[in-house]
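Quick heads-up: it's one chain on its own, the form predicted alone, in structure tokens.
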Amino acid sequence: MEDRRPKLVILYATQTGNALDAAERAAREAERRGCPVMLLSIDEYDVSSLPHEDTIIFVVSTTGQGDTPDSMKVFWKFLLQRNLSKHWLEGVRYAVFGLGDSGYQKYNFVSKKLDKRLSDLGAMAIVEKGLGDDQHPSGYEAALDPWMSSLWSTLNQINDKFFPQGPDFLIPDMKLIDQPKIHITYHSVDKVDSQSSLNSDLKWIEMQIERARSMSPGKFTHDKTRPNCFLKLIQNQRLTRAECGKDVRHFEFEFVSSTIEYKVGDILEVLPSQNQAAVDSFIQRCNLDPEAFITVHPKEMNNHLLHTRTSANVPIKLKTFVELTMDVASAPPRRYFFEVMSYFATAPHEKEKLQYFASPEGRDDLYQYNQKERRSVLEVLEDFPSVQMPFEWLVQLVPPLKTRAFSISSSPLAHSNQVHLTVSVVSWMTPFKRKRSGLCSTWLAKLDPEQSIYIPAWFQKGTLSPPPPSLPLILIGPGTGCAPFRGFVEERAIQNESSATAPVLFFFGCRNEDGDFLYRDFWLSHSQNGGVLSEAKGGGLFVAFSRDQPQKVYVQHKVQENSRKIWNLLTEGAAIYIAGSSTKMPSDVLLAFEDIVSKEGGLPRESAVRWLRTLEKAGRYHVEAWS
């Protein structure tokens, strides 16, 4: 009897979609070599089945300050059980590829700890773990290409049945390229049941969003299809001076559907509206009918990439589907997009260029053209006018329109029926001097409270847990990192009206006192007359203006200047909260705290490091950082 062909199991854990892209790429490369693949999100896999696997590949990202993606939390908790023996995974072969950013202190932390835990449980690594780095000139793919090459070669040595014709044999791409994973059905208008007249405006918008995002092949979690609520903008205030070079806004929103209960430290996600001219240009460039009614279905009903839901059976206008699910004018497409484009290019010079971009040799040039320049799907299609891609492929490959997450900067105790955000309006110049701007922040900045636009929103628990009134606080929030702490201070001030509260130290940083001292009057008012940041309450407000003197001063310098005050609060059980840019600030602040613990506590440096790790494990050292 012929031996059964081995199947390669690939599990991915993604937060932003990069790990999914890398896992899909590995799956395609394996399939092109004739190897059957099962590709699953790690939360769709039964972790108790691990000992029964022969070979399993993990592609995992690291988020925040060394955190596992949300989809991996249950899987990881299971693996950490103490009753699992060191022989539990004996006989299982595995490989790990991690995606991270070396600008973070805990670079690729999740892939490293997963690799170690699998090994500790008896599994055998096929190849050395791969570590993709966002900071590399070619992004994570610089590490992915050689890692995959080594993986295929080693797998073939272990069992030549993985690749029947060897790891270097590739099935001709045309056999794979004409098979998009989805099918689109077009419906005649007279058969479409229009419900808009039967519903309120809000209900109709909600249905459209859920309908479109339920059908989309983008990996939206089940709770990201229907909004939690709708918000109406009631204030759009610029916090920075025009000449300071930054545009930071204070937004106030009112609940217009149901009111959602949230806590300080929580996250608000909003679905941005795309530029209508860009959407129209995309539809025109692709020769699509914006008024057509469509439904989108997976070709294989059990396909892991797509999910069908009841709302997905109702047709939706093609233009509405594009507007709500396909990021056509902001996010750059992935490498596979260029590969598929090459098969539909009719001009020889365009086909050659696209094939080069999709090849390992062209990887660096593609990264410069695409990611570094942040070219949108629309711009790429306009650069290759002979390409006419079927809509099925576009729906599958255009980056999904994602919600954008912001730290909430208000307390529900201070503002009933409202939620506030502090948003930096993102804009930058590319290496080729092309001006780019953030989709969501630019859209929000242009909104007029008089327009009465309904904004779909989702609330999520943040990484900064709400502190009880009796907990002393040391808050470090330079720039827009002050956002969650505005909510903390508002809440603590209200709690202080009815009973005594613990001291609060707040460290803020910006460039200039006159230019970008965000919420200046708010902080100053709470630092005076017995306010929660006042010295009379044991608190303090400390501000670092980095460019108001010849020598730059940052929050970590202000922290070190107040080492005795900080140490006294820490010995009284204070918690440290840090929020802001993920570049150098969190690690620089951590070094400052290590200095303080070592100096004031009389401890060797190594002991100070361990002391702070213990603080973190006890839930008294919190970091929320973003890039």
Ligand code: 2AM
Given for the second form:
Amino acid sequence: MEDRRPKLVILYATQTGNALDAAERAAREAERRGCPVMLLSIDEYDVSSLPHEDTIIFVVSTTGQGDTPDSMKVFWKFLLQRNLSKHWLEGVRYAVFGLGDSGYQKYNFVSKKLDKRLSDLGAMAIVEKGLGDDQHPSGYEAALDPWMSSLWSTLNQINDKFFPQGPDFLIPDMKLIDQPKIHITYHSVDKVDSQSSLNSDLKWIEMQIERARSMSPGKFTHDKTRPNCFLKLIQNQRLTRAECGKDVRHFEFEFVSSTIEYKVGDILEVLPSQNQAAVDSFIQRCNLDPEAFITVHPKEMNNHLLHTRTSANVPIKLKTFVELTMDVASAPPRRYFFEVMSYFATAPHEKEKLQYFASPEGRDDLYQYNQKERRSVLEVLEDFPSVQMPFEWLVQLVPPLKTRAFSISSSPLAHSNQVHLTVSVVSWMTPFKRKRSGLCSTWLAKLDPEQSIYIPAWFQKGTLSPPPPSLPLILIGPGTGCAPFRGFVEERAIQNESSATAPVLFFFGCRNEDGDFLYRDFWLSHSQNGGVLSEAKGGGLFVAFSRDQPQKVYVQHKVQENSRKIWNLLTEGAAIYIAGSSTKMPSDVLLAFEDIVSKEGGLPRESAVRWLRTLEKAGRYHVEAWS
Ligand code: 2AM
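Moving on from the form predicted alone, please list the structure of the form predicted together with ligand 2AM.
Then the entire complex follows, led off by the chain already shown.
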């Protein structure tokens, strides 16, 4: 018999995976209420079919400085077309949930503008848009839970066929719906051994690159000039003194295979390796056979969500699969992991605790236990010893091992066969004083160039587009924010050998002159003897040492002190580039520029704000911030 129930279409646009998690949760909750769901990444949806939808749910995140995720760009461009009539989406019902960070100026910008545009095109919002906030003590889920419950009851009012047994009815036995979506085949060792080449490390790493590539579909496909590659580490040098409390490293890598083209301001993504002991403990804890040969596939071939959990078509050792694809000792698992664990717990008190964690009432406690304390999968499993999860579930739910992105700090003109990174080795204390450290930076910092280490990596276009030599530059890069500007200055210095280049002002900030003045000699040498940052060339180097005196001095203070110089350069057509690891820094620096434009340009504040916005639209105000 034909299923006449309406199907709920859920589209998500994600950059880091959080919007995907939220969308998957909404899909699961709808399915458990008996409603069929079609869950798609927004770039897999044909936007021209929007007017034919009945009800459509959007879960979208805002990235960087108010940007749409990469996967949403085509969809958004289509929706912005001027020739779409204001009746185009009449009769279509929709709901929007946004994920953002209120620490940023353009908080949840994408969900807000999507909501407005859908409504301008005649669609009708069925619930008020939900705004998830990373800054909330229990994360975006604090807003997701109430938004979803109002969504279910509204959908039920609109059409009671959505939920045949009402919005509060849940299919009781999760097994009815929740079967792992992964299939694992175990291969006999004899057969595998005959294909000896499969055992080579290189094959495994290639597979891993393919896996990471599939994690961001579209990102890699068309850009032939920035291929993925292996890099050989040739230098690992600490740039900071131990007393300053920071460990920032300079890494140099050599291209192994072909020459690779990249540009200053580009990004390098690096795939970290996991701690062997942690991988072994995980395998032991889960009673797995590390030597078994497996292939892993999603049960539904077109389930792209699970591509990240798929092995190549060749059998791979279980241990290698875990090591290369499953983040067992660094990333905290999602809420759904706890829910599935509760199903497999055999000790009653563990089951009860896990069920509480997975319930709306337990959400805040789970957030503290899991996200704030950054408990890894391995630690969580050790806390609940009665849980024995089948490997299929683990493969599906353990967070995938992800690549990490860094701003490139070299110019290809200065180092034809190399790429350099400037990396802060991340470590912090959780509220319960547990020391945590960043997986990739800690791993990189321990690598020894003598040991001929090859790492899988690939190049991405950065948001800081490379400036032509004739463009005057105002660069603001405190801390590791100086990374791309080291590349800019190296490049300018070489260009300057053949013909005169436009002036460059560079503002750097660090804690102490003696402690963490990154690349001190480099900047100083370029600011002397007619270098590109020298006064003789119309340039300048300005450094704010925040902790060398009782009151804080930051880059924005140095910017303000040089307001006349900056204004003159801006009127000559200069571009502003800002990079750094602080959430607040870019907005504080923007305020300083507003002051300058207002003061030196004699403009009221609002006009100064507009002036800078025009600068941004003209491609002369760039920001790259990371946390
Ligand atoms: P602090 O750690 O002493 O506060 C690089 O991290 C430099 O950026 C440090 O000197 C740091 O100072 C400074 N910094 C921290 N917050 C900032 C902000 N909002 N604006 C500009 N610089 C900031």
